[in-house]
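Taking the form predicted alone, here's one chain by itself in structure tokens.
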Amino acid sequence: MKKILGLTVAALLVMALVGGGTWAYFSDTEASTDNSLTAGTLDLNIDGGNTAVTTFSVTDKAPGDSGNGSSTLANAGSLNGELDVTFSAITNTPGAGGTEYEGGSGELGANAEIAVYIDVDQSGDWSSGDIGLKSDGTTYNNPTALDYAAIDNYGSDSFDAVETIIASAADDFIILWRIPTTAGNDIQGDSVSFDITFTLEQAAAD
């Protein structure tokens, strides 16, 4: 009986030693917490807001007159975005006055000219790094001279990925206009109008 008891005590001691060895292994615990994903934003503002603006609107102009208009395009979002620019169809309206030159189909859009560009450095002048938009749907850069074309030639033009506007940055959109002295009497009383749409999108969207 004593022998059996001694063997039992010895077995329990061995088990206790083995168990004690397991409990003594080193360990260290770390954690990964608060994992999250937040989407960035693209937010294009024009002249400080999100409503349509008029870049230029002039009246009672004659051959030899010229001028300009501008709007500020700002990326108020947190992501860089590519700028697309799209012109609407051009609307020509004939003059409705009483002179012999008014009436017809409206010839101002075929005679008045514009030069359009992105003033990247917002200097107010056509300078190095600025981006011109030609009436054939292509772009060009300074030091190439500004390209003037008849307003009608810009009808339904679309310019894809004109530039990248980085987050919190802004550029100016400039339209220079002029009525050549060769325009003649046919434009009397006529008007021309068009819309421009600006879209800021991810580069991968194309």
Given for the second form:
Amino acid sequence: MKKILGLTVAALLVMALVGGGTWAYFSDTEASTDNSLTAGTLDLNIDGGNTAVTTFSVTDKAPGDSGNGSSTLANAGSLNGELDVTFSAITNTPGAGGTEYEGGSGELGANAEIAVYIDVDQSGDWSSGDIGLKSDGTTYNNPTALDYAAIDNYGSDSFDAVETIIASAADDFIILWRIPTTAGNDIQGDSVSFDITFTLEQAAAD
Amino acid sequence: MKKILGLTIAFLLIVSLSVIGAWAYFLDTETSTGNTLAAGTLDLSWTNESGVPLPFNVSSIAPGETVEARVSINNNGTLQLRYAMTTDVVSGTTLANQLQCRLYDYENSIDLYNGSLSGAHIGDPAQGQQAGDRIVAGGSEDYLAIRITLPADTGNEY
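Show the form predicted in complex with the partner chain, please, the one above being the form predicted alone.
Up next: the whole complex, starting with the chain shown before.
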């Protein structure tokens, strides 16, 4: 009686173990560890730093005079960026020194002219690959001749994605100015000033 | 049922976020401020320094007599200027031809002209640098003496 009971119990036990599931199958485990995600950096430097600069500031000029100024734009981050350029705050101030032809509302901005370009190869002159910024808000390339226009014509011009500056690369931003000999006494003592804002935006993903 | 609903909601959320746009992209801005171009000034004037004051108003000049005016030519502006001088005879050409004029820089004792009054001049008023043109720095002055003489041998016909 006991033996039959024991055998039955054993049989029942075996059956239960077989029906129980797959915990006896082979298995193997691997791990993917140290997964990490680091953000890149986007950092535009102007003349080597992150504070505002002045590209040119000259006084006591007359018809027939000309000159230029230059600022270096560098991508100091790890990501490529697209450069936007915006003109603003063009301000004309009349001469106030009291000499015969001073006064009016400030005519220098309508008479003095500038040509503006990105010196991509930093060669110091308008050459192949350089990008000109025209006063109508468009860009043009060398070998088209440099385009001079009255400073006032640059108004609040905004140039989007003028070029891509890759990480570690640098370009020079050049402003050439001149006062035509046709400018008359009404600009005596006048001054004109303006600001330029440069924005480096994350370049589109490949 | 709940599981399917949950998945659908999650999917819709993902789609709407990607449509919103580039507001989450990196950017950096720098500025170049106060770029300035200023013009100078050019302002010429003259003042009497000593001697007979200009404009001359001399009556009864006799042969052998001399009148002299000393003036400063002033540059009241900021830019260096260059000046010239010419003489226009309004009337009395005969007398103007007879009268002698000596123009000189009395500070440095330099003769600028010595001849008839009708031809008295300094430099050339045409645009540009010519021989005889005088330079005056901004804020400075040039000192000029104008000496007019009726020659002693002038006859009674004058």
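If you superpose the two forms and keep the largest set of C-alpha atoms that fall within 1.5 Å, you have the rigid core. The structure presented is a predicted model; accordingly, all values stated were derived computationally and were not measured. Numbering follows the first chain given and starts at 1.
- The two forms, fitted on the rigid core, differ between the two forms by less than 2 Å at the CA of S57.
- Once both forms are overlaid on the rigid core, the distance between the two CA positions of L37 between the two forms is under 2 angstroms.
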